[in-house]
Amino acid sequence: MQLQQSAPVKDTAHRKVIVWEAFDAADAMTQAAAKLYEQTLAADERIPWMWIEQSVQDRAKSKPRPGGWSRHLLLAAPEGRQDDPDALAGYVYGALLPGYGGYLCYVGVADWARRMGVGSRLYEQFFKVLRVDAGELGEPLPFVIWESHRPDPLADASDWENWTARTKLFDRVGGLWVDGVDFLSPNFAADEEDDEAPPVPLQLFIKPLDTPEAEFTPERLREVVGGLHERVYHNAPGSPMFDRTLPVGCEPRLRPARAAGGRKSERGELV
C-alpha cells in the first residue's frame, strides 16, 4: 500500500505506542480510521468502508455466532493521545475463520507515525487477539495469512521502496511469503456490473503459530490458498479465479518475506 502525507503529530516520536479496539463506529478515532483506510489503500485493493464499521457496531452488540468470523479493528495512537483523531498511528482489521486460521485483512500506518514500531505492534496485538479468540472456541491457531499488492514492474521507485520496506516488516512480524502463487482477488474498485474489470493479483503471506513451518508442504499451502479463496472470496475450484490462482502444477513454497521485496521485471523476474 502507498502511504500518504499526512499532518505530523508534534512531541509524539518517543511515546510509547497503544493499541486497543474499536468498539464504536461513530468515535471520532474509529473515523479518523475510515480517512486512514482511504489514503493507504488503492481503491481496487478495498472492500467499502461501511462493511468495517457494521463489524465494530455488531461486535459491540453480541459476540459472533457460533461458527462466524470474529472479526477485529484494531487502533494505535501515542501515549496520552487516543482520543485525538489526529494522532491516530495506524489500524489494522481482520477476523478469526473457525476451522481454517487467521486473515489479517488490512493495515495502515500514517506516514508521520512511520519508523515507530506501529505496524508491528499492531501486527503483534492482532496475533494476541486471534489466540484469544482461537482459544474461546477451543480451537488451535494454525496460522495468520494476509494478502499484499506488490507495485507494477513499471511503478515509480518510490512504490518499491514503500513495497521493500512493507516485506521487510513482515520479516520482523514472523511472516514468511508463499512463494509460486499470484493470489487473484476481486477488483473493489470495478462497477458491480462490469464482468471485464480484471482481478488484483496479490502476494499472500503467512505468519506459522499452532502449526510448524515444516508442515506447511506445497499440498497443504495449496489447501490453505484455496481455503481462502473458498472462505473469503466465495471461489470454488472451477471459478476462473480460483483456477488461475492455483493452475495444475502449482507448487508453492515458504519463503523469508524479504525475498518477496525484490522488483519484477516484465518478464515476471525478481530482479
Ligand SMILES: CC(C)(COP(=O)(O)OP(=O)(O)OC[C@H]1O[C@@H](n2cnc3c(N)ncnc32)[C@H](O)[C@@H]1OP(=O)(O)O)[C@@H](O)C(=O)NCCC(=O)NCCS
Contents of the next structure:
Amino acid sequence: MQLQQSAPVKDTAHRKVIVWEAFDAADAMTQAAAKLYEQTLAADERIPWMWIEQSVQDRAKSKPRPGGWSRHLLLAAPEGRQDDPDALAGYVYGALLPGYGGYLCYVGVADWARRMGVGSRLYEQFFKVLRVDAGELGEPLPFVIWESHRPDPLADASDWENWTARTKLFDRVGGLWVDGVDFLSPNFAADEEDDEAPPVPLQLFIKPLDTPEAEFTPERLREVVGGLHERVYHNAPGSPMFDRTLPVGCEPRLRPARAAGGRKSERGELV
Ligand SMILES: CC(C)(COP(=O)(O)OP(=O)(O)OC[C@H]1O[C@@H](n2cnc3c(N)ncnc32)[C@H](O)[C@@H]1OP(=O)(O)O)[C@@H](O)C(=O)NCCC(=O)NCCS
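The form predicted together with this ligand is what I need now, so please give it after the form predicted alone.
Below is the whole assembly, all chains and molecules, this chain first.
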C-alpha cells in the first residue's frame, strides 16, 4: 500500500502501512489510539476507552480464561513511523467470542490517512488474528459481525458521507448487511442512572468466514443476532431490547453492504 500526500510528516509518502497488536496501554501509540477513538466516533457509539485499555493490559498479563473473550487492539502506521504518535493511521478493536464468532467493535482511521486502504487493511488483519485465535481453540470461525449506526435522515451531510465511507469499506472487506433488523443497543453516552435514555438502533454487518453465505438463512440470522444480544449486551429473550430487535415475523436476510448506504426517508424507506 502506498501512502500519499497530507500525512502529518512530509516523508510519509510511499511508505507501506504496518499493522501490529498493542500490548502496552501506557505506550504512546496506544494513547494516540485513545485520542483517535474519541475523535472518530460519536459518544453514543463508544464504550469508555478505559475498558479497551484494561483489555490491552489483561492481554499482556495472562491468556484469556477458558471460554472467555480474546480481545485485540490492532494499530496501523507507516513503516518506520510505528513509534511516532503523530503517524498513527488507524486502529481496530474487537474480540473472538468462543462458541459464537468474531465481533469487531470499533475501527477508525486518521483524517490524513483516509481512502488509502488503511481501514480495509485493518479489517483484513483483524480477520486473520481471529482465525489464529479460533484455530488455537480448535474451533471454526463462522463469521465476524459488527454494528454501525446509520445517521438520522436529517443528519449533516458529513455524517452521511461517513456512512457512505463505512458501507463502502464494509463492502470492500466482504461484509454483508443484515437487512430487516434494527439492533437496539444501550446508549453509552447517557447517564448510567438514566433508564429513560432511548436505545441506539444499529445496523449489523457480517463477514461470512467458515460458514458459507448461503447458510445464513433468516433462522440462522435470528440466532446470530440474538446471540449478539445475549453475549455482548446480556439481554435475554423476554428483555425489551432483545424482543424489540427480533419481533415476531422478523425475517432478516443478507444483502450487499452498499445496499445499507442509502438515506432513509421520513417513513423509514431506503431512498
Ligand atoms: C470508515 C473509515 C474507517 C474508512 O477508512 P479508510 O481507511 O478511509 O477506508 P479504505 O481506504 O480502506 O476504503 C475502503 C473503501 O471505502 C471507500 N471510501 C472510503 N472513504 C470514502 C468516502 N469518504 N467516500 C466514498 N468512499 C469512500 C474507498 O474508496 C474504498 O472503496 P473502493 O475500494 O471501492 O475504492 C474512515 O472513514 C473512518 O475512520 N471514519 C470515522 C470512524 C468510523 O466511522 N468508523 C467506523 C465505525 S463502524
